[in-house]
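Coming up is one lone chain in structure tokens, specifically the form predicted on its own.
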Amino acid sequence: MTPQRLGQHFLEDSSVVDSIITAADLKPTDTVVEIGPGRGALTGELVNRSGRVLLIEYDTDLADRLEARYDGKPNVRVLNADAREFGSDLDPWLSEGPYKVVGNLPYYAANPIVRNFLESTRKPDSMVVMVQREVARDMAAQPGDMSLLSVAVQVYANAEHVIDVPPECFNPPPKVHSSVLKLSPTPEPTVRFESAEDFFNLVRKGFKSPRKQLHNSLSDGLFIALQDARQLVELTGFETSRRPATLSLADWQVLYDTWVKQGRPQQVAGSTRRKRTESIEGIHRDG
């Protein structure tokens, strides 16, 4: 694939490289995973400052060039792989001890790459990653501006803004600004749940209509009666006028616990409210 088809924008600004390296806080004994090394703007510094470097590059041509450049260096490995599907728990280097992640993430794949590492059984000690500026703001948002992505990241890690990066720092320049974030995974998720799928099911439903008040959004997302959604919110002690973006992780914990205690009320989605109603009535008739 060509760089354009992969959405590649190669970092060329040395001051941005320095900021990323400083934020990564590398030591000679560190094992580092670099995602999307591309033409190697960060790679040389990573190799010089750490013990072992695993390079995950999706572009086959670039992976071959990196393989040739670091041929004969036992502390550098190159994987021509998709970081969205990479299993850190299966890699021999990463299963031996702690590791760090550094990378200029492709915009189209940033969210699933971050979640893949944060939700792994072999989480990194830290992730210093460059993503689209709006995505970075979403990941690090505070209550009042939270989104599904904010919750998905912050359940597993603390997010810290490092620097903003303008388009002219890349070749070719992207049409958007970028930001560097440092994500520090927590030992355990900051919300207690029976399963991640169970918890995020509720969060997705809660953000179904994010501009609406919380009970309206839950009614839309869970396909339950508005009065039932209002009662669910009232049982948490929250004001029903609140909107999903105002909930903190602690608030989501309260809402999740309340939802579980109430038997996880929700209906299977149909294509229209009328069809959902007919389906439910049919179940009652057949039962």
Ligand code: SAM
The other form holds:
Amino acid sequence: MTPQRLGQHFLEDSSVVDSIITAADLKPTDTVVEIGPGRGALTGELVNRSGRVLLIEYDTDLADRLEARYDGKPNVRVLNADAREFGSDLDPWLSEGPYKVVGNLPYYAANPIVRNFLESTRKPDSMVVMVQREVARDMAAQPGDMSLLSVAVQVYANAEHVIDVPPECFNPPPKVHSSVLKLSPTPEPTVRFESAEDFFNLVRKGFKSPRKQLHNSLSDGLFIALQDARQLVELTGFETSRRPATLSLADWQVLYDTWVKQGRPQQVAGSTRRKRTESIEGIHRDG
Ligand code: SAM
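Structure of the form predicted together with the named molecule (previous: the form predicted on its own):
What follows is the entire complex, opening with the chain shown before.
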């Protein structure tokens, strides 16, 4: 990939570096993973303030330069790897104890990188990450503005806005604004589900038509009759006029529990799809 494709916008503003380092709240005993260290705008401070630093850089030339810079420092390791694929549960430093993540993330890969760490079996204690401003808003959104990404992040972590960062703070400047977020993973997911796949199957389908009312969106996503989707929402006790973006994590818990109790009604997309007005028997089985 070309440097542009790799999202190489290097940070040149020391006050932004200070804000990121302060938010990371590092201790001399900490193990830190830096994602996309690039030319090292954050790396020096991370090395000075923590015990061990693992650098994950996808660009081979930049990884080689970092390797040369930190040659002979046993507390710094450089991995020339894709942070979307990196397995924190397999790394010897991270499987030993707690660790923190810091990174000015490449825009194109920010979501998969964040989710890779939040969904891993060895989750970090905290993640301080710079992402595109709209993505940061989405990740930290409150009920009213929630999306699939908000739910996907907040099931695993509390999200706190740190600062907004304008394009002039980078070289070359990106076309968009950025924000720094602090994500603090919760000990357990904030929703109880049989498996993440099962829960997100419902959430993804609930957001199928985000501008529509919840029962319409669920009907579109689950391929069930409109009246069955309305009945499903009524069983939760929610107003049927609500839109998916208004649901809190606690509301998703109620909807998920109701959906499970009803036998997870859904049709496989592309199968002999029933007309939206036709009722699917069994949806009200237990309710
Ligand atoms: N940390 C540096 C800074 O703040 O100046 C560079 C940040 S730059 C926005 C993103 C960095 O992530 C680049 O160095 C880029 O090569 C690297 N990168 C891009 N895709 C990556 C991936 N999938 N995994 C790890 N690093 C990646």
